[in-house]
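First, one chain by itself in structure tokens, the form predicted alone.
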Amino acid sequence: MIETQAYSNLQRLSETMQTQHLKELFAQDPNRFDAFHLRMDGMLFDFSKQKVSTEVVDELLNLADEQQLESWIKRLFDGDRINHTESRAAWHTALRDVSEPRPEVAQQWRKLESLVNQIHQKQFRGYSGKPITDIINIGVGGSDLGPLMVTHALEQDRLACAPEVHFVSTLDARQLHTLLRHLDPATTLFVIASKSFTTIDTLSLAETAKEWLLQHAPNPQVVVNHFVGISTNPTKMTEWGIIPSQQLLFWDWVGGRFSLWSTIGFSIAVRLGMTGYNEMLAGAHAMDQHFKNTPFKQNIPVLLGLIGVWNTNFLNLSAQAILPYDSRLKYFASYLEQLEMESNGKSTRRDGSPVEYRTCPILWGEVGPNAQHAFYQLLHQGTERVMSDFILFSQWNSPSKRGSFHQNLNIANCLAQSRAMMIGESSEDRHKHYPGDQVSNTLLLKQLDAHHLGMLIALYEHKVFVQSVIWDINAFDQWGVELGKKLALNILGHIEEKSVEGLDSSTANLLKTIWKQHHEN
């Protein structure tokens, strides 16, 4: 990126933008929003609280052609291996054409269809005959996060005939004790999803479950009637103990943080059914060949992705804000903390060699009006500068009276964050001076529907690829994960034989003291 010829001339603009304040561009050019959002059906982009003026995004868009980004989303979109630390494609779009999918494709939404119907139509039934209640998904990371931020968002589009649908993911198993404190053994499924099937976190939890029925049924045999399994690999299911006709599969060209287009959305196809579940695939494919085919001057994940380079490496800016006006995006924040960092947090470069800019910022976030009353102080009046998207719905079907109400006054409230982060306020009693200036998107969508959360959803993940691409790394491996696992296992292996030899001071005393405190009790 710092070898081309737009880097040093996006250089030279930001000493200019820098000192510019948001509130001056808009008053030497009160139309300013003309020029600086776009549209596509269900969704307006607006970039005019950013610090950016045309020339910037012209030299954007040269830094886009530089890094040769057309050529990447060809071969994103070709199913090339361009995760190639793992010689693997990362072809999550292939799994959203619904009208052409691959046979293979094809042949697992079929099966996954199938089992979605047994359960929706009261034919797949427990040990005692009763059929399932209550399903709770075992996962970890994608295999968690996807469906669990799903399926709250989509709440009210559940099917009534749906069984409840629970999520357990941490390690330590308080969530799936305090589950299954309140559940009926014979009328509960299991969902285990996991890409390798050799996560210690999500296998341990599925032995706990394995157990707890054992503890109910009347004989091991039937216990296999309460496990559904989802997977790259049907050995390592079959060893474990799920039949055949209950595995679902994926492939290694799906990453973990994308696989909710795979068969890891098997619980959110069984709370909406697959027409639901496949209008959400539609809305992410509507996204998929907007990014395709659209002029990257018009092109809204291509243009969201520049504007947090620029940002991220000329206006110095180390944190994003994710902030939703909508209850429902409860998880939403958390799935991208995931999918953003997990993909850019990286520090070298495609051939190996290090990075010599600032990569992924920071993110996190929360939805608005809870955020308002949290961190917002820190946004309104602290040191740190703070780049921010706002995401808002304009319809609302409320049951309620007062739901236009709610909804106006929702609105109203993002809309006016934004316009107080931007245009600030002076006061001579600075504890009352809000200096402004912070830049924002803001994402507006007509609704909260599988089809506009697909379109959501998908623009992140292109915006991450974007991203990528200029910053010339590889979105799709996420090697830092593994070497906490890697030591967790010695570890374990440490605290089963009481051992500390080879430890550093820190982690044997640490363990000392936790053995000691558990002999006192």
Given for the second form:
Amino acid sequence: MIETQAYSNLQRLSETMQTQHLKELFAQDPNRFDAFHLRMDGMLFDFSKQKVSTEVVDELLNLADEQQLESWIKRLFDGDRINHTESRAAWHTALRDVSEPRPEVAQQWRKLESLVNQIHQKQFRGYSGKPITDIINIGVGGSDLGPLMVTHALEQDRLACAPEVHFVSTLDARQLHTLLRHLDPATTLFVIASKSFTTIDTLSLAETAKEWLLQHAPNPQVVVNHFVGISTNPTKMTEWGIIPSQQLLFWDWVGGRFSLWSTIGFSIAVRLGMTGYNEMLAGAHAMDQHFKNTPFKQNIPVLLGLIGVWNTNFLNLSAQAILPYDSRLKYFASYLEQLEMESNGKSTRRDGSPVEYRTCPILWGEVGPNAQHAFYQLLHQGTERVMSDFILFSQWNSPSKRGSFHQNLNIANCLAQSRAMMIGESSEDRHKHYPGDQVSNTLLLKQLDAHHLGMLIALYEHKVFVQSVIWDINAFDQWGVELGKKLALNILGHIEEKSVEGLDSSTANLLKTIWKQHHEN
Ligand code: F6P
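The form predicted in complex with ligand F6P is what I need now, so please give it after the form predicted alone.
What follows is the entire complex, opening with the chain shown before.
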């Protein structure tokens, strides 16, 4: 990136831009919004509260050209092995093209649909002959966060015939034990979701679930009916005890954090039904088409990604807040934490050399109105410069009579916050002085339904890809998480043998204290 002409031009432009306050940009051009927003299919992307000029946008587009974004997009959609360190494609987009599914995809969809229908029609029965009332999805990372986020966001679209769906991920098993206290083993179905089917978090929880069933079931044979497995590894599923008719497959060309579009989305399909689930895929597919076919200047994922690059590499911002003004998007920031930071939290270029520039910022977030009463103080008066994404929906199906009042309150707060961050307010009293000048995007969507949620998720996926191309990194591996897993196994060995030999003094003394406190009252 740094060797491009556009990079030098952008550096030059950033020197002037950094000295301009956002409110001055609005004063210079009161119709700034006209030049810095894009629309597509019920989505408005307003980036007028970013410190950009038309010159900056043009140079960012030049940077995209110099980094060959167009050919990378083609390679993504063609299913090339762009995840070169694992020699795999990153072909999640192929899962959203429901009109022309690949044969192996179509076969798994049929199997998924049949299981979903059996559950809805109360034909899928537990060991006592009673239909399933509760499904527990056991999985972590991409095998948890996507389905968790979507089922929560689209709770209002839940089918009346759908059972409860719960999510368990933490390996301390507390979530699982809390749930099991209230559930009936005879009517509980476990979904063991793991791309690799080797993740210790998931497998240890699955064993605990199996033990619970064995304690209650009339005989061990019937327990197998209470497990559905979702993985790329049928051999491991069979070895674990999942019967083939209850195995759902996907493939190594679907990354874990992109897997909600695969059979990992089973719990979403259970809740929404196939129609609702397909609407979500169609929304994502619409975004794919937009990303693939729209000139970069009008391309929302391209611009969203490039503006992030501008903020990170030229305005030196290293934090990104995600602020949805809708409590249904409670888990959206957690979902994006994995999507963005596991994808682009890298410091090695594709050719193996170290990067000489910043890559993924620290991303975090919270439902906006709650975050206002928690960390917005830092956004308004702290020392950190933060880029924020506000996410808002125009239509709001409120169940209460006071719905429109709450909607107005919500809208007012969202718009007030992005305006306050932009404009600030001067005061002679430093304690009451608001510098403003904090940049933000606003994504305004018509409504939070399966279609628009599909669009929104795909938008961020493509943003991540755009940035990875500019930064010349592979967005689709995650070697950084391996060392921790290896050391955890090593420390587990020390714990089981009660030995601290060879450990550093911090780890050794923490362990010794744990052992001592473990036996104290
Ligand atoms: O440890 C990180 C990770 O590999 C993620 O990339 C992945 O989503 C998660 O663990 C779960 O992996 P699996 O689905 O193979 O159990």
